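We begin with a single chain expressed as structure tokens, specifically the form predicted alone.
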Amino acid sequence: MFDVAIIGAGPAGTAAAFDLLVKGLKVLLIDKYEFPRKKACAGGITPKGYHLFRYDISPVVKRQCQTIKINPLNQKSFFINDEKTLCYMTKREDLDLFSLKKVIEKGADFKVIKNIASINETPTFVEIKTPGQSYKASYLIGADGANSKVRQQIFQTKFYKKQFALEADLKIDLIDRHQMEFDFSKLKNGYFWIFPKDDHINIGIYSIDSKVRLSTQTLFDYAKQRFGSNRLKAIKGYPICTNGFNYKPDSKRILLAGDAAGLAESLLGEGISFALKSGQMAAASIIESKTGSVSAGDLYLKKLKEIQADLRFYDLSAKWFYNFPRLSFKALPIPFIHKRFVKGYADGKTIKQILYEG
């Protein structure tokens, strides 16, 4: 039997994996797919989310940006710029591919699993059960992303709001002349984006709006208008998770995290940080309840107040901000204002310590 059985192997997972045996447990770790696989994700990382890696992720860096291009609506283009870096680009499937061999050199047993069948809580262990085969484990995280079969399978009440994205690759020429780029002047409640790489871009739209549902050609259209060409790569839609604040993990041995949980903003839809984070409570939390008298449950109940009272700021502010743009973009080109964000960002902080504490 395993100490922990963790299904999905993105950042959320090998987070939590890679804490659980720098501690000696035994660990679990279940995806459906072979590594490298494709996977729908912009790939940029913000400082928050860079430095809560364990280890150096700067070998699966394609670019690190200082200045970030913003386009507001029926406004004039602003710059944001730091010494610091603003956002560290990756690709998806290298990050990840990068992380489980990190997990799997501390010693975890990964699986390529399929099809999940059920999943049984007991008051002692959780049993996994395949087509072919059961495992039991003394605990259960359940990170694999925003359709979740753990979540599917565990919780009746639906606790989170799935908003959309749609990406794509775009080769071009003196790609050092891009820079990293909001653009919400083509788009109500949402934006595209253009995160620069090594030998690419990669373009993209993201909504608020649930009920949106994303086209390719509006991709195509944008890219053709922006770069001259709209021959597109690995076009990807995918949903994001959010409300992850209404997340509560009411099993003792059966915990959620990242898009899983709803973990992921709504502002800008960023989950990675969220999802290491949230990963690594996991951990904390099973590593505390062996050896004390609080369940697992209870105790990442309490260490996720910090992300999900943080996750409320930003759908608060999202609401404000897509409500009323031409407000907040009056805001946002105040050196004082951004580069307040850009310091607490770097440092790590929540929305409210950004706001409240400076």
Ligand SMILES: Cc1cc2nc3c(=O)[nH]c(=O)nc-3n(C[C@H](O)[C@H](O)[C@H](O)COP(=O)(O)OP(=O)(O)OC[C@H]3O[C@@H](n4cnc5c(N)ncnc54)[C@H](O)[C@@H]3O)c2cc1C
Contents of the next structure:
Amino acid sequence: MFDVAIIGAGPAGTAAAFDLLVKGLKVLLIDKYEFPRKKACAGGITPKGYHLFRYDISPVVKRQCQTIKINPLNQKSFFINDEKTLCYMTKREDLDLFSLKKVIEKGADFKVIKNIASINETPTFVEIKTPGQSYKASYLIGADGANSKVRQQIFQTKFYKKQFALEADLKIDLIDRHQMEFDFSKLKNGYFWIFPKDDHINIGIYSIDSKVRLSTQTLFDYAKQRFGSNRLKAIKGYPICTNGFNYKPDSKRILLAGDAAGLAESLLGEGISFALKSGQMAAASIIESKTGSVSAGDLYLKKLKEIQADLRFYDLSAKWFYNFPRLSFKALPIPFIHKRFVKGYADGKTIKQILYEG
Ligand SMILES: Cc1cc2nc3c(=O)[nH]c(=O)nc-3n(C[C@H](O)[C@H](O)[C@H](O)COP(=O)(O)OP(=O)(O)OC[C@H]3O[C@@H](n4cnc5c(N)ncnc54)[C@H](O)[C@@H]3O)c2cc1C
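Structure of the form predicted in complex with the named molecule (previous: the form predicted alone):
Below is the entire complex, every chain and molecule, led by the chain shown above.
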């Protein structure tokens, strides 16, 4: 019998595992793939996410960007600069392998299981059945991403929303490898990104509008037009799960974290920092529930309020931003507004803290 079983070894799962292991709990970590495995993600980590890691991830950071170029719709491009890092560039297969090794070193029992047959919660434990095996744990954390199987098993209602993003790698010579770019000029209700890595760039496309078709052809055309080359490698697409401000852990012993709980933001599709934070909150709730009278589910709901309030802000900002792009882009370059955002962002503040505290 394990103290905690975690399904999904992405940022949410490994962040939860690490904190549980530090407190001496017996952790089973399950993923459906052997690592390293490919993961559709541009691997950009904001300062607020970077500082959440309990260990130094600099060995897997490929670039630190201090400049962001913004290409608005029908307006001149502008730059956002800071002496501090605005985004840390990683490759997800490297980052996730690095984190997995950290939790295995700490004592996690890692198993690759392709198929979860059923999940049953009893008053005292949770049972995970796979074809031919059964695992019991006092608690289960579902950290299995946007298409979460755990969520499918325990929730009848749809509290989340799926956005979509597509990405690929391209080998080109970039003049400035410390500059990342968001290009809003070519897509309605979304953007193309260009993220510099060590020997290539990652380009991708994200939209909040389900009617906008994000096809590989769109990405090929964009690459050709921008860089004169469409030799894209490793094209991958996947949903990003947002609107988790409506998630309530109804169960006392099964908690969802990260994209499984819809805890990515809808404005730009950032999800890693929320996955880390919610994984850590899920772990803290389980640890606290073992010594008190409040259930892990209730403790988690209380802790999640901070993230959920922030995600609501992002949701409102996304609606405002994409519905009134001309106004948004007029406001952003104004030094008072943009300095406040950049400073708050580089200091790792949440969007709510930036707006209210400056
Ligand atoms: C194209 C794209 C680009 C993105 N770029 C960024 C970015 O630059 N920065 C950023 O912050 N966010 C980005 N995101 C969002 C980010 O990838 C997610 O929000 C983040 O990965 C969520 O972490 P997680 O741990 O919740 O889930 P995941 O990272 O999805 O991890 C889930 C894990 O569960 C495993 N799993 C899934 N199903 C099962 C199962 N049935 N059984 C066992 N294991 C299972 C998976 O193999 C995986 O290892 C991007 C998303 C996409 C699609």
